[in-house]
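Only one chain is given next, in structure tokens, and it is the form predicted alone.
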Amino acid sequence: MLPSPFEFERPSTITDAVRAFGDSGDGMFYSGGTELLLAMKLRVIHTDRLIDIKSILGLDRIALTDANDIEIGARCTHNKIARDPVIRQYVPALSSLCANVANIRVRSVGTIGGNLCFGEPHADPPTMLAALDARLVLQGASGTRLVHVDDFIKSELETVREPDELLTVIVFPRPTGPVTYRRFKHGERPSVNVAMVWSMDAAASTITSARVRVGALGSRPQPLKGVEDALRGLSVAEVRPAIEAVLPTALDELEVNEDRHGAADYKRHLARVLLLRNADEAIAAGWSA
């Protein structure tokens, strides 16, 4: 099946891309198109104007800034992120995640920005980026704004991005502790995934803060606040018993959708197993800043 007729534009700057969207309110940005073009061919999604952003320079850049932030251009493919030396050095778990997203076609042409903007609950990157405290730079006709990944996905296939806003950059602080990620999947999408990031005080060998996110249970990645609070101020040796003590209550507080990936109790069990394996990996690494 072919998509409905549409206009096609290929701007060379972000400003031109936003301008190309115009006042019609019925344009769409695309780069990899791994989800969008398939949906258009099936006529599930229709647009009068498709705006190709592949010619915009700088949107596929990855860098460590002077402020010690890592910036990833929204047009970076999963393969590019997986192979990038900055990501491999400072966030190897993100490199590994991107090297195993979906299938080779998606990894080769699919982009990190497209993955986020599609809002698919069963996706790998949003959970990891939420644990990394990533912020998204959105640029539209009304200007530029920053949105935390935690606040970006509203519900299944729905985000806070306005139709005329272009996601340009993902930025997060360089980790000062271990970053771990685990998933369990049927097919190409995770049934449950868990990411955990610790900030460490190297001198005292203690955890100053922790961010734990569980994805694919509900419509968006969710924090395990009880676990985060329990880890603060602990030595690495105290981590596993502390997690086991609070984990049942923390998991019970999560929103869980029963679907083809499993029942609620089964998914909570998977989340528990994955989180404890994350903790064991971080402990075994003997990480120091």
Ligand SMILES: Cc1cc2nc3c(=O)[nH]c(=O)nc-3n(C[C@H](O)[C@H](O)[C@H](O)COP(=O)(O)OP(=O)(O)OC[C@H]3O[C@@H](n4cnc5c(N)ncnc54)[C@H](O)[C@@H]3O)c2cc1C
Contents of the next structure:
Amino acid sequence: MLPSPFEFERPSTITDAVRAFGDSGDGMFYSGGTELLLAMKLRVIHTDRLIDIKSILGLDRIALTDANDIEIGARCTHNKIARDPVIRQYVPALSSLCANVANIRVRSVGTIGGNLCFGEPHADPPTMLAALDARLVLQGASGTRLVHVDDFIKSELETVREPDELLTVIVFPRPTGPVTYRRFKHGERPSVNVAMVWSMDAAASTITSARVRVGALGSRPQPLKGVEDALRGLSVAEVRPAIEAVLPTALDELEVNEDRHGAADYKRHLARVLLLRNADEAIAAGWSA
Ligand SMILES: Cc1cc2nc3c(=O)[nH]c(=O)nc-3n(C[C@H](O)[C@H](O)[C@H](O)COP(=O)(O)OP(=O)(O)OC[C@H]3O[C@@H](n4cnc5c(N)ncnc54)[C@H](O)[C@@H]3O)c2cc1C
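Can I get the form predicted in complex with the named molecule as well, since the one above is the form predicted alone?
The next block holds the full complex; its first chain is the one shown before.
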């Protein structure tokens, strides 16, 4: 099926992209098009105007800043992130995640910004980015704002982004401890995934804080608060028993959607297995930042 007719704009700056949106009063940003064009062809999504953001310079930049933050431009494809030297050096788990998203065609053109903005719960990057405490820079007609990934996805296919706001950059602190990610999938998209990020006190050999997110179970990545609290201040040797003690209660507190990926008990079981595998990997990785 063909999409219904639409106008097409290709701005070369962020300001022009936002202005193009404002002038038309209707429109959608078009990045890799892997979700959007498919939905338009199926006529699930209709727009009068596509604003192609591919020509905007600087949106596909990856850098480690002087403030020790890692910045990823929203137009970076999964492939670009997978191969980037900064990501490979400081967050190899994110490089590996992006190298395994979808299939080669989607990875070549699909972007991290499009992935986040589409709000599909069965996705890989949002879970890890939430564990990394990433913030998103949104630029619209009324200015620029920062939104934490945890607060960005509202519900299935729904985010807090206003229609005229362009996601420009994803920013997170350079990790100072192990970053791990595990997923289980039946088809192309993850059925359940778990990401874990530890901040370390290298001198005392203890975990100063831990961020654990479980994705694809509910409409957005969810924190495993009980596990995060239990890990704070622990040494490596204490990690596994501490997790096992609190995990059943922590998992029970999660919102779980039963769908074609499985029933609630089965998904909680998968989350348990994935989390313990994350923990084993983090323990094996030791303290080196
Ligand atoms: C067959 C298939 C398998 C897949 N498997 C996986 C998988 O295993 N794991 C996974 O995580 N994902 C998977 N995906 C999803 C894939 O990662 C996304 O399709 C891709 O990243 C979307 O990026 P895009 O640039 O193509 O977005 P587009 O299709 O261009 O846009 C998607 C949405 O985001 C909006 N948008 C895009 N960029 C911006 C921006 N910068 N600012 C504001 N709004 C924006 C668009 O208006 C649109 O609403 C799969 C997709 C397909 C088709």
